[in-house]
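Read the single chain below, which is given as structure tokens and is the form predicted on its own.
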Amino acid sequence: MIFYFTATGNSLMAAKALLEEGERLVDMAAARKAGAYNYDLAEGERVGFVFPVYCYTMGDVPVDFVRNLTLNRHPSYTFTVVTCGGGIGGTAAFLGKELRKKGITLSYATDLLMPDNAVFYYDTKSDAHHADRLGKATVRLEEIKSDLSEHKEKRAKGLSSGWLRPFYHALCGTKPFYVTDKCVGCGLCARNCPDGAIEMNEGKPRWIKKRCEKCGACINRCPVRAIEHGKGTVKRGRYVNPILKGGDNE
């Protein structure tokens, strides 16, 4: 079973590439919204966690999911692949620490370099750069899949980055978000928001929570580029992994 969280498709691409035949894929954001935290494992079944790094730590979706997760038995093997635009710091070590509280050992942990979607902070790269990164990621995923099939061990590096969570939260305010007159009222942003922080009001999105995941799903996946975040994003590009078609996660 692989638990994943994706905003713009990078982690979904990775999770699907790592799936074994007959293995289940679980969207952590959807499960969190539904309160679905209890899962039955078959004897000998492995468990994986695939999600993006935020501010060198874990975002709220994977943290909340892992802390509430209940399995009927310990996995035979547990791994994580953390997608990133640069580095993951102690994110995998943080996950390992949370899993140990449940008696689960994280046997394999690695990062996966992907195109960056953090348009809140800097511009996206060129299409050619994205294509190059995705091509290299595809090759790397084959290597990771081989490692996992052999149950190789690769321990998480560094110290747990749990202490960075307050800094991450300080950057997660929704006040800078706004919608322009380009908006067509499709509601995709509200449906894709993992926190339920957006509601449609008279055909336009409205941010109803003071804080969100800051995942970038709303701003990057808007089909008409109607969502901005302060002044900085107006001239910046957007990024969506090619695996996402029609605005849906699968």
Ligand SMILES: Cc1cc2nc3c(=O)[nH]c(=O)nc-3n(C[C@H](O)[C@H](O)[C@H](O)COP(=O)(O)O)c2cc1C
Contents of the next structure:
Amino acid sequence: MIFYFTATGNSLMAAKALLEEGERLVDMAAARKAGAYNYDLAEGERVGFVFPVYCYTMGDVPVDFVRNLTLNRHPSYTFTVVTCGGGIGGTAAFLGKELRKKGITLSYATDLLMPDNAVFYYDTKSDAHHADRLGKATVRLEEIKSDLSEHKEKRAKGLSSGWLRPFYHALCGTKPFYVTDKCVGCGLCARNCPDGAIEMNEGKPRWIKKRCEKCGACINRCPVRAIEHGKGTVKRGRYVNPILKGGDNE
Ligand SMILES: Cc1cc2nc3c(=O)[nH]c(=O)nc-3n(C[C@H](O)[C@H](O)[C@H](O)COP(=O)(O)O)c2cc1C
Ligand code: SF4
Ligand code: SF4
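Got the form predicted on its own; any chance of the form predicted in complex with this ligand too?
Whole complex next, starting from this chain.
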């Protein structure tokens, strides 16, 4: 079973590429919203966690999910692929620590370099740069898939980055978000928000939580680029992995 979380599609692309025939793919954000934390594994079944790094640590969606997760038996093998735009620091080590509290050993951990979706902080790169990164990620995913099929061991690098979570939370305020006149009221941003932080109000999105996951789904996936975050994003591009094509979550 692979548990994944995605905002702009990179981690979904990775999770789908690693999926074995008949293996279940579970969206951690949807499961967290539904309070669905109990899963039955078949004997010999493996478990994987695929999600993006935020501020060199784990965001609330995967943290809450993993902390609440209950499995009927120990997985035969546990792995993680953390997608990133630059580096993951001790994020996989943090996941390993959280899993150890449940008696689960993280056997294989790797990062996966993909296009960066952090438009709150940086401009997006060119289409050619994204295509190059996605091409290299596709090759790397084949290698990872082969490692996983052989149940290879790969230790998580570095020290757990759980201590960075307060810094991540400090960046998660929703106050800087606003919507411009370009908004056509389609409601996609509210439907795709993994954290229930957006509500449609008189045909326009309204941020109803003080703090959110800060995943970038709303701002990157609005089909008419109507969402901004402070002044910084006005001149910046947006990023969506082709697997999502800017539409609703599958
Ligand atoms: C708030 C925020 C913080 C991020 N922090 C990091 C980071 O610390 N290191 C990094 O390499 N990428 C960082 N990223 C980039 C994403 O982890 C990366 O683009 C990821 O592949 C997006 O996955 P998704 O398309 O599945 O949502 C950050 C993105 C956001 C929105
Ligand atoms: S996705 Fe964009 S256009 Fe659609 S409701 Fe949200 S802000 Fe408006
Ligand atoms: S409000 Fe936007 S950035 Fe925040 S969790 Fe929802 S979709 Fe992600």
